[in-house]
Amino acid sequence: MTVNWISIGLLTDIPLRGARCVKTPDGKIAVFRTAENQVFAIDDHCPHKGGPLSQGIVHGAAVTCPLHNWVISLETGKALGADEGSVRTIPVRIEGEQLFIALEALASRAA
């Protein structure tokens, strides 16, 4: 299967520590950059109550919703600690300073 990547924008647009949103047909993708430069995606609610963990503080590979604590991995999307559940982690490419995000991922797991 061929992937078809989109571009989301400068790995520069986002903050260190920081995240941004991106619109797509499936929902809000939250794209985040830790200290490290390291570039992660995942869906943009927390598995607890549908916080918008682009609004979280990140911490290492994970950030924390705003609005109950829940700690969620960025690399796995599953809360970590004693809390249960998960996001969905979208594939990012980064090309120089491009960003991209997989299509396919989004629709295979729509499906």
The other form holds:
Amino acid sequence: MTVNWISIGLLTDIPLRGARCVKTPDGKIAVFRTAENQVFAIDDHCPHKGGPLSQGIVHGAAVTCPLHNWVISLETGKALGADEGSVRTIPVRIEGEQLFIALEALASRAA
Amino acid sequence: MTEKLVIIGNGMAPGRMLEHLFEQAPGRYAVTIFNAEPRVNYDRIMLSPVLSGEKSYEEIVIHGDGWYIQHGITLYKGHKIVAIDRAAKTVTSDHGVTESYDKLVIATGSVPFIIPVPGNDLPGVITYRDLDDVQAMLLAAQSREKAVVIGGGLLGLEAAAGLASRGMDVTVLHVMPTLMERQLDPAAGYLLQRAVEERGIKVITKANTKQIVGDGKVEGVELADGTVIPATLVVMAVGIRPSAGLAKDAGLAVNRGIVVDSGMQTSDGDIYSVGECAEVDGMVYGLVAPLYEMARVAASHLAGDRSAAFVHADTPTKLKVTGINLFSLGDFAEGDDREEIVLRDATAGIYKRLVLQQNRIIGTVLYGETADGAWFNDLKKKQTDISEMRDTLIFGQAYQGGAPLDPMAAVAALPDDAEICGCNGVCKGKITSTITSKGLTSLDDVRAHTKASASCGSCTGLVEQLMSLTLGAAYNPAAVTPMCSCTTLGHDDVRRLIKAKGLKTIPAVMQELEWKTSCGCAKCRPALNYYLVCDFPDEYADDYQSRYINERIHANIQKDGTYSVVPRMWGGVTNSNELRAIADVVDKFEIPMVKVTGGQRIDLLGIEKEDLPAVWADLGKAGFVSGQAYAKGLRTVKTCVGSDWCRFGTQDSTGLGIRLEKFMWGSWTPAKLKLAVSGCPRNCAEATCKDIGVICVDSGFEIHFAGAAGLDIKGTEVLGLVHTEDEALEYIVALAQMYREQGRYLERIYKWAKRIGLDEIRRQIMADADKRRGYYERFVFSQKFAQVDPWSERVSGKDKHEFKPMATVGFAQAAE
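Since the structure above is the form predicted on its own, I would like to see how the form predicted together with its partner chain looks, so please show that one next.
The next block holds the full complex; its first chain is the one shown before.
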């Protein structure tokens, strides 16, 4: 199975400690940029009540959901603290300034 | 064999007596109590806090029903004893119940004195004695009309303060030239009068009540000089008389009260009397400390120990009106053989006077600062020769012997027999030894075991200090709650350090204050962002990534990820053009729901994030700006139609509301800030449950604050009355700025006010013109940078990345 790396834009398109969305047929993906310029992509869908994680406050390598303050690890997609749940993480590659995400699942499903 | 003990009356004195008795002679008596009031034993001293709303009835119950069951007590609630048959040794109640006794305790308390003037029996004339009176006052206060309190003593002033805090317009009539003249000298009486008047309570001294006027119900009080003060409620609080009629009818020796010896025994060896009805050594008492002493003595005698004897002791007087600190003890009349030491600090409102006789304290009056009351009391009780420390005596214990002591050291220096709790007569040694022997760790435990600070509560601070001294690090009552897990510092420390160190960015704060995480969390970052915006409005660059989504994109996120948009409608007033524009926007963007909010605005719900700039652009063209319905900041100013339209309106409430909103919009505050202006006390704009509210009256504008109608429901407190609209604006703005500068992030104004103290706020805003002006000017300065419409900014392109997806991918593949 081949991995499709799809270009989604530049690192600088995302504010530091912020997020942007990528629209896919499978729903929105939230792409985060941390204070240390790490980039993570996860489904834009909190495991709790589906809150848009891309709208949350980014701190360290985690985001706090804007609806009910669940804290989700950007690295693992797992809820931190006492809450339990997880969201899908999507591989990200940075080439220079260019960002790519791996949409293997989407491509296979579409095919 | 079990003896029968019957008690007439279920007040604090017999309640305490039983506690001692059950401890000393468990099982000796089968106890029956007749209570004329239909309830259990409660803390009568705390009626004033119930009246003012600081406590509920449930909180002041001393013995719940369970206590009576546990001790096998038969309690007749609502039974008044009408006869004592000493020959047959029985008592009979008004419901016809007859009980026999081996020992009888009469604790009938006292009855309020009703001044003998025409009209004193009109409906609407009440006394201030028990919970029924409080409930009658609370009911009357709902009208928010005028009340007159006759009597400027302890009870009268507490009643007046309570009624005023419940929104009534209160006048106190006092027959003497100064308030509380039995406890305070004229200077302190004057300071007290000023403090009472600052709460909006009118005080008329040398007021002789001629009659209470009214047709079928109270309409006013007429004074001897012909003045008539309108009132729908008259509270008589001119004093109490021992309730000794029953004892007298039974043939017991009765003077002013029921005559008892130092063992609380009446002229009948099987009958005792305790409480306000008892007269011992020619004295009757109304304060709780001597009554509890009577209870202790009577219990010992009933338990068979006949050595206990009641000894007179002066009891300090304190007024339970939040924020008024006064302390009075002993004899402070002037005299040839007496000297006095006086300290006055006009700015701080402090007055202290010690009356000395032969180098010993015989009387103390403290006003404004009463921390040394316990120490002076101790010196007086022990008749300490003060000649050595005469020069510094008045400054208090902290100044004796070199460097000032901190308050903790001052408490540590108190001798073991120093009285800490005046109400319950508990000394320091008793508290510290009980803490140690019973291993107590919480204030509630200490209260339960020692009774210290369990009555009026004014010595709670001292008790807590004793706990710290005794338990050391194990007791940490005021442990600061950290802002979040990123720091050990609390909000107040962080705010203070931001200013002290001049920290002007979030990274600077985190670096200098040693944050434990690299970039904070969703709790501390928005708080820090607010503190910096507030403290450095001109220099700080707002960090949008540290704001909640609502404030970042100026709309309210909904459960499905769509947003709601509320345009500002100044004072809740709109017109056909605005409504048309809103209707067009609703059609154009297919907005699924349009709803009128509680703050008199129109809410457009269910808007996709990407559509927000376009929606705002259309609304902007019609003249709308953001309603900031999402902000920890000024939200809405709700108004009624006021004098322009309403036949009851006293001022232009709509105009003032619009003016306030135009002045204050855009300001960020610790938590949301909602205002309302009502044109008359009918209060159609519901101003008395808002963060800040105005009730217009004929004479001006009554400013209210610290209301809540959310998770907590709380009526507002009165800040004060001002006479012009300009003043109203200045005072309200100053209050908002004080809250902005002191509030902890997400702390609503009512919680902040509770923490800071209503009186401190009133003092700074109402009484201190310089402070008020300073707050006002800082607010005005801050507004220069805050009043930028966020919608138009974003329509013109700011943060446009927020509203667009970064990329759209995958659809092409899917189509193949």
